[in-house]
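The chain below stands alone and is given as structure tokens, in the form predicted on its own.
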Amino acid sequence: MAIQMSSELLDGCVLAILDKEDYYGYALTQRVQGTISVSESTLYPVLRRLKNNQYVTTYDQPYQGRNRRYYQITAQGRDKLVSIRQDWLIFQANVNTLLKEK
């Protein structure tokens, strides 16, 4: 059974990759899913939602032909990191409280 992961956590989970080096949406897919399950059709409306939010920037290369888009952190979602981070130490610590074995 996987656990359902919160939209905010793909967020921050997408932002952190991000906040290392750009990437195009497949490589990015590519990376996520190398560490976590989720599909690509979940993580283009995430990268749309943290674009509106101006969260990242995109802008294209061309590449054999055709244009890549990239995906870039912004200082806005630095900050929108930092704040998914501090949440996550939160969240993680009160749910290992509960998962603890008596």
Second form
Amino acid sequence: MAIQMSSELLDGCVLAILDKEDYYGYALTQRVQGTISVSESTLYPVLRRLKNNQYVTTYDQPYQGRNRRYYQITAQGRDKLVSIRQDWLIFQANVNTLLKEK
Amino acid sequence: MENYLTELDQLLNQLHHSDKEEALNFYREYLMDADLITYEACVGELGTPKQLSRKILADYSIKADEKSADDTNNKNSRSNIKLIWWIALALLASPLALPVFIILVTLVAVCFALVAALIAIIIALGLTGMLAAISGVGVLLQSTWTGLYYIGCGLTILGIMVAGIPAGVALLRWLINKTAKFSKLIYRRFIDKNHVHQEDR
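Form predicted on its own done; form predicted together with the partner chain now:
Expanding to the full complex; the earlier chain stays at the top.
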């Protein structure tokens, strides 16, 4: 499919996933790839951007003698998610209007 | 896996230590969770260390550039050239973006030709001016007025050249700046999102 995903939408998708529960990098990548096809190296820049904007925080949890870094949504992240959802609804409706025009 | 990460480590040397560690930790954890033990398996998942490092670095260059744009409007031409370079490499690493890469290269080539032409004009002006002034001095003894005329012409041309240098430098800066902005746009369009298609199923 030739339709491209904008980075804003990808941010929204990741925030929506993290809104349900905390994820570590690999599991999050798997989760996103389960629905949309993204390359394995796409999520790192996204998570970095979200963290820099303080939409997510990270914490480490020991796992089999090493650490796993978990990503957790912040209050700011939830606000951002709400605004992305609103923007998307408007955008979606507008595109639908044009696509369904005959 | 360790070989893969060591190679990536070396390729990310231009990053700040903390940024590099963060990226390496992320991918170390990722590869362990994915159970990828051999070097080949890592390449199959994330691409060669070089391809991965280009993606990471291109992302950082753009971030750094945005930050510096916030601080000051006067962008450093050298970092712009570096930015264009990294984006070109990132485009090369992604086979889908090859046509875009060709456009970018053409654009850079055109800029380069313009700059070369500008430098040639400045050198030509300088030479003509000097020749006219020198021959003016030569003729001065035979015919004072003709000599003075040539010296005057020569000095005028030299003056135009000197005045033209800052203008040329400004034009060059502007060109680099625009090309950097354009490559950023291309990067956003094609690399950032190219790997994110919605599935057909």
